[in-house]
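This document starts with one chain, in the form predicted alone, laid out as structure tokens.
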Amino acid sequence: MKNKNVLILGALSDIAKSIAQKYGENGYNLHLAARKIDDLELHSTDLKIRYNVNVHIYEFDLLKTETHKDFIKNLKEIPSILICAIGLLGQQKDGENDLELRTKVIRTNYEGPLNIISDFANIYENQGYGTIVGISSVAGDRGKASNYIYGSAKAGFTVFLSGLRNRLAKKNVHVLTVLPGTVYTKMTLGMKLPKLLTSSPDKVANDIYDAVNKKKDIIYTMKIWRLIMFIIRCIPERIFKNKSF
């Protein structure tokens, strides 16, 4: 590792906060980016005191793609690890009838991450090292009536990360795809989640930290989701289309 610095995009999400804590307790300097800079101030103060590491905060709006290059220029330093923890679930039924909402879901889960990660990919390729972590979703493994707008965006993001990994494999740049199943977060608040199949933000953070160190390509959180999604992908379309999900 050339330097112990990690940049977390979407740093105020529940999963991102757990990731910051995990890296902070392991001595990494933290670069945190989110839209609400005032909330980041409070979060960063806690991390500094708790882990005695440097914490830098940045205002960052993923959907304002025209600001991405200036955002990178204003970083205190280029981190060795980039983690994109930004996502927007949205309500499927609302999105079916609301152009603005479904466009926002698609841009937040696919277009925005693709653009900022592409800029870092070029930097890492040129310098000859770096790690990119993209948090996608098992929802992108197969389209279901209950969340296919969100799932289709995550499917695109998963394919993007796969192609990027193929491109950078020989450039000493590690690309990790994270596919969480259901997770207890603010985004899933109020949803009926299966207890045995639902993980915590801390579990996701621990899995990411271990996978980065072991240079894994794709991880499922929880592991049972790998089997579940394999079975779901194997169901013939003529049967699958009549199922209720």
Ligand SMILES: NC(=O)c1ccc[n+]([C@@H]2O[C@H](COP(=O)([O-])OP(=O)(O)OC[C@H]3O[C@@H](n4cnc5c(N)ncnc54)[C@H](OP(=O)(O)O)[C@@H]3O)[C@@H](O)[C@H]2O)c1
Given for the second form:
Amino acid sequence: MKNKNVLILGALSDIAKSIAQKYGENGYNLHLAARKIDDLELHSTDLKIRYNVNVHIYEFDLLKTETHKDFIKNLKEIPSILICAIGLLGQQKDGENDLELRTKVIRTNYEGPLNIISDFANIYENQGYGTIVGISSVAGDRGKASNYIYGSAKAGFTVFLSGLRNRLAKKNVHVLTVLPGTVYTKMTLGMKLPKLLTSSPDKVANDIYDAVNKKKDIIYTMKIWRLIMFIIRCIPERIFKNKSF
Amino acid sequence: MKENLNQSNISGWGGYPIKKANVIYPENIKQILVEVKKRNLIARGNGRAYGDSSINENKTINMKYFNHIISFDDSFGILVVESGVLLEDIIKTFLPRGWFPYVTPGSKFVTVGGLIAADVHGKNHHKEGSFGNFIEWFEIINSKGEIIKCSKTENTELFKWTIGGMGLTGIIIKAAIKLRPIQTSWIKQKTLVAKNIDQTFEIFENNMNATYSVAWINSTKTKDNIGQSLIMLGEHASIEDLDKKNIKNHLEIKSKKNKIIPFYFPDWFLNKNLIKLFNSIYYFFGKNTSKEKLVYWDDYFYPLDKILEWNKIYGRKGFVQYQCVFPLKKSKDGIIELLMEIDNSSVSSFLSVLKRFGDQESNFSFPMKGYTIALDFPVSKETFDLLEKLDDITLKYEGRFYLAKDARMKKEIFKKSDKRIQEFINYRNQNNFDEDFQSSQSSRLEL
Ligand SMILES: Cc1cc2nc3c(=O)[nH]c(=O)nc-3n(C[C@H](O)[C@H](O)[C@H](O)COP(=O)(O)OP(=O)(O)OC[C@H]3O[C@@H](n4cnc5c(N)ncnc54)[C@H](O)[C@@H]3O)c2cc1C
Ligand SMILES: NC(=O)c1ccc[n+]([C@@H]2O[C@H](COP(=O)([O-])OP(=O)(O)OC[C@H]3O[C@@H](n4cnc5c(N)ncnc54)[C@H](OP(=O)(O)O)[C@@H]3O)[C@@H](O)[C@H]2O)c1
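Show the form predicted together with this ligand, please, the one above being the form predicted alone.
Next comes the full complex, and the chain you just saw is listed first.
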């Protein structure tokens, strides 16, 4: 039978923290994975007190792929919902000249999530149920000068999720692609963001929670970003290339 | 790693003054320790102080990520939290289990760090004192990067100067506070009508055993009716007090949608006539509604919180609060003179609130036995002129000023108001705190 359990990768991201609160509030047991185990400890105590749910924590580095087998083996149980919130924006300008940085951005946003989600996809497929949530980005909908390294990796991730959905739709495994616009988090700290179009982590978490329950395929959060990205994608390349974004 | 540094324009809740500051969002103690050693900074909670108390242009340490609940002992009601935890979160978590803060300000969007640093008072000061009375201990980081645990028995000097010390003695990291056991989430409210200042004072003095009391003053009245008010008394309701409908979920938190003010109102909007009109209508309805009723905790303690960003109704220039307290014997005369001075001016206070304080022993906290009045005014040249006159009246009646509400006072005035200020300066000086922890406000007032 399905259990009320959720696993969150990148659990110390601002969006992930809001997601954990939302699921905790609704009585889910939480499995949280992140690199900074000390901070995670504090976070888990807090969630236990607030919501009276079980919280399990795991040290997890997405890029240390050799550890992933053990990570999965050590899970207290296999939660029926997996949410990957990990991401790395990186400074675009630095990335243009720095092989190491741009590789890290690509691996963190694309290769890493693809690998770990693939392992869970197989487990879910075998057991005949499960939900996979990938947080990608509107930046993957069209490349622009200011963040195309990150954007192209997110584009790859989005395509991966849609392919996976196509594979697992018949297997009772739900795949949800989340495309946030801009969100006030650590990632965007110090950047000038359009106030009316920028969401809070709590709002994103609410949208994800609803979309999981309603078995949605792809959501934009905020919704208006679907329209914005539609328009941006319609601009012919010969005009687009001369604009600055 | 990218430093979590953010140059941005920040202000207190009044939206005045606005300063460009470097804001840092440390995620753990290690990151604070690095910053503290560089000196010249101030801690910031949720920015609900009205003026410039939690702004330092050189470095403002936003405690947003220190928002973890650490433990709760439900036999004694002792809660340990990090200093950035909001009162709202404490209530959300513990009210359904039968606990409520002992002392709360008029907004739940404040942090525990801010509650300690301003030694906040509620509507029950006359009976139970300020927030400081319910602190078991706290941990604070000083400029040497030491984490010091303070309580009534441990590092007592630092303990006493930090409560009410407006962040000027270090950065509070975590604290243990005592919560109040309650039976229900409802308040039994009784509204009394006072025709003038004499009646207002009489009602307060006759109800010293009420847990909560507060008066809303009708600022449209002058002469014989000056100080006309509605006085709201409150008690935590017991189960027996509730009607059948509410008994089932007596500790429930209702999920309600807050309204939000989406844009700044034009600066002329809250003018003297409109304020008078609002006040008359409020008084009229208040005086004619039922005298006793059960009020939901959120509506009783935090009516203003229901409208998010309500400060925008004052327009982009913002507004200032003015709050002072007079010694008991001089309170009535002082307050009459303040109200008359306001009436003579071209500006009005939208909300005028009067409370009775009880005894208070503390090194630097605002409250003292007597009456406190809080007023708010839109920012304008006329307002600033008026406030200088109000300052003189406050001094004349030996009153003091609340730093959590101040945005503009002159240092000479402030220093004259209270002989404890020099002791505070000396203490800071001896410990080199004056170079380490500074806010725009403390620089302005030369603390
Ligand atoms: C609608 C409204 C109603 C209010 N009603 C009342 C009332 O009834 N009674 C009352 O007493 N006050 C009242 N206040 C004022 C408010 O309670 C105080 O200003 C409180 O300090 C705000 O907390 P904050 O977390 O927003 O702190 P901030 O405004 O960010 O900071 C306030 C002060 O606390 C210091 N501080 C904050 N965090 C720390 C920390 N971790 N370590 C050290 N210092 C720290 C700051 O340096 C600053 O000096 C009200 C405010 C509003 C907006
Ligand atoms: N904020 C926005 O505007 C926005 C817009 C669109 C999409 N998104 C996406 O939303 C998701 C959440 O981001 P956020 O905004 O909440 O930002 P965030 O707070 O910076 O979260 C990113 C998280 O990824 C973690 N991480 C990075 N590399 C890792 C690795 N190798 N192994 C494990 N964890 C790693 C980080 O962990 P550490 O804490 O250990 O550093 C951090 O907690 C990301 O996928 C992001 O791309 C955000």
